[in-house]
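Below sits a lone chain in structure tokens, taken as the form predicted alone.
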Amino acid sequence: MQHREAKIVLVMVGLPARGKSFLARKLARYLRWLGQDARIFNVGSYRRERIGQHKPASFFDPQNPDGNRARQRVALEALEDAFSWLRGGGQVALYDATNSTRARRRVIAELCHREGAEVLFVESLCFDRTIVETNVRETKLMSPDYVGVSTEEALRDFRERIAHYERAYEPVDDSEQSFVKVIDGGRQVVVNRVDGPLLARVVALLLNSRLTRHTIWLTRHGESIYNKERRLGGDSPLSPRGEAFATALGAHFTPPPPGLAVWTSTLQRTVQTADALGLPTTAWRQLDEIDAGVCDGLTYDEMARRMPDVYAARKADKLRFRFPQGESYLDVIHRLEPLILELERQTAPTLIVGHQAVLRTLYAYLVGDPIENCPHMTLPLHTLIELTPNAYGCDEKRTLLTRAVEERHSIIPS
């Protein structure tokens, strides 16, 4: 039975431009969001730091003994750093490299077992040339390896590098090993000998992940009656200013992006906000605002007067504080987990109309912010947040859709 203190190494496997680093970043982000201490050890970064950038494709030729020795040296340095980090209290190390031969993987497995760490090989295979070409152009051409290199020269060199790896590549096929194969960006997933609750969550994310990148918009509902009165929770309708925001939101998405999916909570203020788009919507109970329990309907001033101990506990630790008979931010993360998997399955652009605490939690996941920051993030009313994944993270744009709403009048004090 796997316990929380178990040390785990997720060993990424795959040819270049098959999405393995993209999956590694997604896994690390997901595990950290769940409260696990996870870190990526990317061998390519070690190579660039220790040997230098702009290595020609010939450096990666399996028949190049000097290149092989140099790459093996930095690969072992990265793995030893991963072990050192695990010894210091880390929980999940993601060892990100091609790890393209059986011999190399056997050495990694032996070293991990000697270290007392569990091993899961995560292989990304891609036979769809369209996906590979997209990855080459969108990801590798932005790599530090090709800074200052023309697009034509970078493409030629990187394709030659891929060809070198292809000649030596051996897929994962050891039935005695624990592994997950992700094929063609999630079209097929093969799981072998995976056990334990944390690794089951890793598998769940991989089962639902897609390599296609699409834009996600986050926005809080328009100002509600409770917002005007600065009250917690409730299910109050929109105020006139909230209705003006809903109209502005509908205008912003006219015409809507093709296939736009619109998600709301089940509470009327988000449903009313999304109605202005005139599009089909999906209401998720998981997107409902944090449950304020016995504090529902109170202002913070009223809470401080009536329940000073509760008010002080919330102020001391907003992440772990649970409203009496209600929820904490950690509870929100727990109930959002199935929705995260559904969001990862999406291939179409998605607009989420939600609430402050819930959107703070979603935003932390999408941009990779530590969960400790969730309760303190600034997500004003009447502001549209546009998040577009890129090769190494996420591009963000914020738009205040109506100047009639001023932040100082619309945000519940935090």
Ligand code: F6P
The other form holds:
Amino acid sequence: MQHREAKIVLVMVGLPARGKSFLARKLARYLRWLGQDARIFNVGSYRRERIGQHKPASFFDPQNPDGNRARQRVALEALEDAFSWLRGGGQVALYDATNSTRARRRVIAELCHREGAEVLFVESLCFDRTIVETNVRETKLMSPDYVGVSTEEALRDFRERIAHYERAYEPVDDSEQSFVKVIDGGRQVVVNRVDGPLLARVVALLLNSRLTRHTIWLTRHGESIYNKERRLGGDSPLSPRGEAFATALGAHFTPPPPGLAVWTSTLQRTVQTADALGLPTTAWRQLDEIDAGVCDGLTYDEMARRMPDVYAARKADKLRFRFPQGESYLDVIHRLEPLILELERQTAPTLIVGHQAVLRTLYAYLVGDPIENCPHMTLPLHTLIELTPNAYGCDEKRTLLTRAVEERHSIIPS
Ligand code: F6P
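Can I have the other form now, the form predicted together with this ligand, not the form predicted alone?
Below is the entire complex, every chain and molecule, led by the chain shown above.
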């Protein structure tokens, strides 16, 4: 991990509707999940707040001196705020604006260096017009800039705004030091002079991110014998209730969505659960449950009685607490990192049959919840979580799949 004190500014570059904000949000979510303090400074929001929402395309005309001055002012204000946030202990500022001319980027780089912050330009280029069109329709027309404006008028105005920027746009060139160019949503990625472990992670995410959006389902395995006994870890098989859940899961995915990928851990309770789908599965060691070390196989009560210090320490800081000879939640996050990249590369819908602690950390990444919440999240057994990405995050639906069985036992599993 990068030295805690390193200050970084990721400067987004690109014409409007090239997915800069989408990338910035994704990067911020990833960095926060890795434990970094990351924050987005979006110049569009500053403009709306300080100058007003409904600015016609002519405001963005490079020949309009008033518009230019006003835009430059808010851009510098946002950058200044980023700097004061970094001075106050922030680590990675994502400066989200078009930053479309070399002159503007030179000033930004200069100011960042004066501030002692490293700069990486992250440029999004789209030669594929269909990507731009989809972006315009899916995100820009919903923008606060066009509240109360007809779709037709908004489209006309926004295209004119893009045309203004296109006239002045200068792509990042080799002399501009550290940069990553993401072309056509990741079909091609160009990396220039990127150094340091944290920036290497930024590059890894950008290399693996795909534009295609697909649903991800998360579920814990069916109830296991150890779950019934409230024991930690182990590799026990499913209980009869767990088997009923596996059958219900199989029925839920009949017929399966086209191309559905099914991932499990290497432990038999997840493999057995996924077997009911009758589809090929991939077993990942990274998805194995948190290693409870010396507590593996104990019940929570036994742990409290036999190792009160361990129990108390875990209760005091469950995120950082590492089981003797085992893992902490933070360790789980680190071992899941390659799997996240694999998940980002997926172009098909994916079902992950996992375990409580591991799914809590995956869920935190997918929905952007702070990692501090991970160890305390409620992810009950026998509940299917469906996450469908939208332009700004994802929609979530939870379904208890074995309602009939649960009601018969009059318990909601934990
Ligand atoms: O109880 C099921 C289980 O998956 C255990 O194997 C594991 O140790 C535990 O959940 C993790 O949850 P927590 O961190 O809340 O103890």
